[in-house]
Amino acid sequence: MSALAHLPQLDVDPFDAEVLRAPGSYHESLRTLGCAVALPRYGVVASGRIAGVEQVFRDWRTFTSARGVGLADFAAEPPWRPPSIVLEVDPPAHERTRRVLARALAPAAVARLRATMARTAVDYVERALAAGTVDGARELAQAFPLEVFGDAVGLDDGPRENLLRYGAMVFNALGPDNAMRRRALAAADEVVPWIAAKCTRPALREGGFGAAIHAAAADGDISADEAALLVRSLLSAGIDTTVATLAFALDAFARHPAQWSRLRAEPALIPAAIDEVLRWASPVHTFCRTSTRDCVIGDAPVPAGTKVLCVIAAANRDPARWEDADRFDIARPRRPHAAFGSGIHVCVGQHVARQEVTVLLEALVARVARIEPAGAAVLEPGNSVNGIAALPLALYAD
């Protein structure tokens, strides 16, 4: 920690269970501290300022990918799988796989889709108001993208519940040996096979984003494993992230019965309240990249080699760019979050996640009056993404 010295200290473990669950002082101390702070647990740095983390983001030559997103540094250790052919690497690489995915999931191909998963979010929404109480994570914010998702990609009809076990790898893999890594990756003889049989090309139905991936190598565009990879990124980050979303939004509005008021009064919210919820509960709370040289993360010198943590969820409570910024407010003037990154790796897949909430949150708002708490929620901490594991609540029609 000599070469960080200079930098304030915090005597934190930021991948603790936790602190996970009640970041709040945490958080509060590094925006407190400065723009770069050294957490001398791990001997990194750390930047919970919005300034700072978008600054890493979008500086890819000062700040790579390629050395892997999460605390390990892959120039030291290897990673534990075939490392991320669209976010662990970058440009010139990077332009190349990323051009293929950003194609398969053009606007135009999901817009394609959005009648198909409406109708069958109406259908989750009438099971629900049917049955009154809801483990609002695993009958909506889980089983509804696993459908939707798993059916855009072509997937077939086999445990699609093994997308969440292996999500759960990918992004607890990006933080330390701890509990919550071991636990996830204990499942990996079992998961991580099936995964790689649903990357090729006879597993995957004709019309999906699989399918239009794979004729890109086809094409020539790319090679049929770097094909196979790029349906493995897909279903690597399309399913957890989403799933959390929807979660913290379900208890959000059921926390917070008058912003749901205002939703239903004023449905050409819907786009707002998303970005409100991926700010306020930022279900990414941490992603890393490694500086390539010395540099400054705002006015803090910080050496070549340096594992610089981008703790995403204390950039989006930056009072700096929100004002009451703890507030969960879907009519806040809308302003840049770090949620989906920034710069060249910012999510590719995200206008699939937004149409997936988008489509959810319409109707339940068409028929919702109102989502209570049923009972305690329940935090699932992880490395890189948090989520719910259990969301008890009331449903009741208007």
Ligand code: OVM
Contents of the next structure:
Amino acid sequence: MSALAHLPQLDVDPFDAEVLRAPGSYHESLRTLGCAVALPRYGVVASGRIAGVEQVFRDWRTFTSARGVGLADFAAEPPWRPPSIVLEVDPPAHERTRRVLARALAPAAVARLRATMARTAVDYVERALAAGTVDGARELAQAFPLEVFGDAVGLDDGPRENLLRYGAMVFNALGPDNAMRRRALAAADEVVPWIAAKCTRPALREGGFGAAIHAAAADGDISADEAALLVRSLLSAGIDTTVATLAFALDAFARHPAQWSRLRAEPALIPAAIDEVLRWASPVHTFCRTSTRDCVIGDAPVPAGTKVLCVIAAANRDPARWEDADRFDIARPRRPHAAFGSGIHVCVGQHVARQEVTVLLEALVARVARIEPAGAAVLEPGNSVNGIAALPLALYAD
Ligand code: OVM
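Given the form predicted alone, state the structure of the form predicted together with the named molecule.
What follows is the entire complex, opening with the chain shown before.
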């Protein structure tokens, strides 16, 4: 008998591309069955309630990140790359590296980039309006972060598409050995050395986030190798997530024109709208922890050594916290969501991400009366991050 036999069982493959495309009934089953549900396909536990996800994220002693935050247990199989020294690690080691990133990505450091990012956002919107129709996925959601985040890190002016390929590797590697994971990792031989080269001090411009991280090595807070690995964390976590968020924002407003009108009438709602996009779309849909001891999630007993899937996308539509949770409503009461995680690993780059989305929405609000679908959106399911591969849109100026 399985160690998880006492729990409610749900026989779905949460990493199946079709489940990821239409996750509603999977998510509802998770939330309804209990705070912790066994997924017999993988011998793991999943929580799809906001209370369960928050409990797990906030208790790093019971739910370690050091055995990986994907389905694979680093205690049982070697990771595909040297582990992240900030994500895949617990205190005390986590605190030293987190501090370096938190300083480099602090709100004040991010705010200094705002005017430049905002000017670039206006250029993107003017170009899109001049064209009339755009692929919102490629021409806005991908191109804009590649330019402004790449510049913020201090990358050179060469092609940056490998950042997207690397992000796909990092996030799809968090799932099972399925087609999405294999396809993404097939690019490793080409992309991993490229990324490693971009993480070294000489490859990074003065004044960027990368240089700030390497300055911490010069100060003796971390080693030069650690600095390069922390730059790798920026390049791992900083692109696909924001790209997906921008695409989901554009898609959400194209499909909810009254919400766009509302935002235009009241641009002060932009911060709330960003959180609603994050809640409603949950670009990062699943992250894992591993239990270090026998414990309970809610009232469900979970044995030591269990992989726990925190199903953020299910938790972010939990009716226990949000009324009519499936509705996209930028003016709903603001309540804490889990799209950036919570606890000690809560997204350290969120000020950058929020600023990228803010300046693009501001530029759109200022000029674009209507955003309309101009064809079918192509969803791109992923093992940890969902995205949009193609998003035909028609933009109309005032
Ligand atoms: C990293 C990292 C950080 C956050 C998310 C992420 C899996 C990676 O440190 O490499 O995606």
